[in-house]
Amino acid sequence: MNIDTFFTDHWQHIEDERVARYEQMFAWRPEQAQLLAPAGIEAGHTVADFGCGPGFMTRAIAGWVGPEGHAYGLDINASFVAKASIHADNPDNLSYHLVEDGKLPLADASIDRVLCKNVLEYVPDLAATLAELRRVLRPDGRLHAIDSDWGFVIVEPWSKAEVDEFFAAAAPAFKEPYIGRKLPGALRSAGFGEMQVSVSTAVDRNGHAFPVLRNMVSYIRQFDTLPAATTDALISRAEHAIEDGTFLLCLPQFLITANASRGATT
């Protein structure tokens, strides 16, 4: 395990236990559609889901664009791509493709919408990735990114200092753990324009988002950046809070939509 490249490596090589956890975390839920609404996906659109993972969201998009459109699922993990490609109900307007060496297997100016959901925090070269995404977009196309900023997390019953220490210990899993606040500027520098930025804040009081914390623990153990006793105690307190109804987890998601062509920023 190379801590300097872990942020990419751990998506290319995923052990079975993590696959099962991701299947739960990435399952498509109808309420997620509101996160994609700013993208303005319409029937007949060609849409690229960059970092599609198991492909659940891509399948939902294929239903939105209909038979005249097409949904492309793109990922660096060959297992994700292979499993999603053989799914029994995949329609003709849906396909999955492996991304290698940072290059998208799509023609220039061929895509109406590019979606990036919790992906850009991991890419090794953000500027190069944004340039590639802009390359495949039509001049009137649009990129819609949804991403976290791990500096804005609340976990009750943990103190702010404990939250900060916990997520700082997991930070090597991300190339840019504060991508939410940095992405608008990066998009502007990459030539995108007519930008809209908002924040959607989901509050979990029942433990549905608890796998996020478990995921962070797996990273911390990989890096050995916190003593096991510390992480175990934090997780135990969170579990007890779920049981007694005092748990709360808040992770704001930045929603950033930008046109491929330069325009006024709002």
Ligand SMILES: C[S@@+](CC[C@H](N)C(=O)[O-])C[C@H]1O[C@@H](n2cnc3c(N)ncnc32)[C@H](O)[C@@H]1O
Second form
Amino acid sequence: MNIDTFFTDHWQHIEDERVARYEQMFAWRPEQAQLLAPAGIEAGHTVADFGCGPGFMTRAIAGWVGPEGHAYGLDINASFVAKASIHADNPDNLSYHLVEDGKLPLADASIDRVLCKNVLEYVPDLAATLAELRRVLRPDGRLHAIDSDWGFVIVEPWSKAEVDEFFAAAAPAFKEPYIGRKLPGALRSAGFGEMQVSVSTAVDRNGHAFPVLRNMVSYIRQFDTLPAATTDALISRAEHAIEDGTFLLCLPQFLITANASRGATT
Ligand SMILES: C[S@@+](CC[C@H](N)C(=O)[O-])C[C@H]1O[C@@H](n2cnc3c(N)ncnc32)[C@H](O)[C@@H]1O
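Now the other one: the form predicted in complex with this ligand, given that the block above is the form predicted on its own.
And the full complex, kicking off with our chain again.
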């Protein structure tokens, strides 16, 4: 394991056990559609889902755009792409493709909407990725990103200092752990136009988002950035809080929508 390139390596090479875990974590829930609402996806649109993972959201989008449109799932992980491609229910307007060397296998100005859900925190070169995403968008196209910011999390019963320490210990898993706050500025620098930024704040009180914490623990153990006893004690307190009903996890999602064409930036 190379800690300096872990943020991208761990997506390119995924053990079967982790693929199974991610298939559970990234399952598409219809209520997530509200996170995509600002993208304004319509029937007939061509849509690229950059960093599609197991491809569940891409499949939902293929249904929305209908037979006149097309949904492209794009990912750097060959297993995700291969498994998603052979799914028995795939309609004709859905296809999955591997992203190699940061290049999208799509023509210039061919896409109406680019979606990136929890992906841009991992890309090695954010400016180059945004330029590539902008290249494939039509001039009237739109990028819609959904991103966390790992400095903007509440975990009750942990103190603020404990939350900060825990997520700082997991930070090498991300190229840009604070992507939520950084992305609007990066989009502006990349030449995107009019932009809307909002924050969606679902609150988990029964522990359904607990796998997010477990995932961070698996990173922290590999990096050895916190003593195991500290991590175990934090997780144990969170588990007890779930049992006694005092648990609360708030992981706000930045929803950032930007026009491909230059213009007034709001
Ligand atoms: C946290 S998962 C999100 C998956 C999916 N978008 C979702 O929300 O269910 C991040 C995904 O981004 C992909 N990814 C990471 N770096 C990438 C890159 N440089 N180019 C394309 N995909 C990338 C990973 O392989 C993984 O599938």
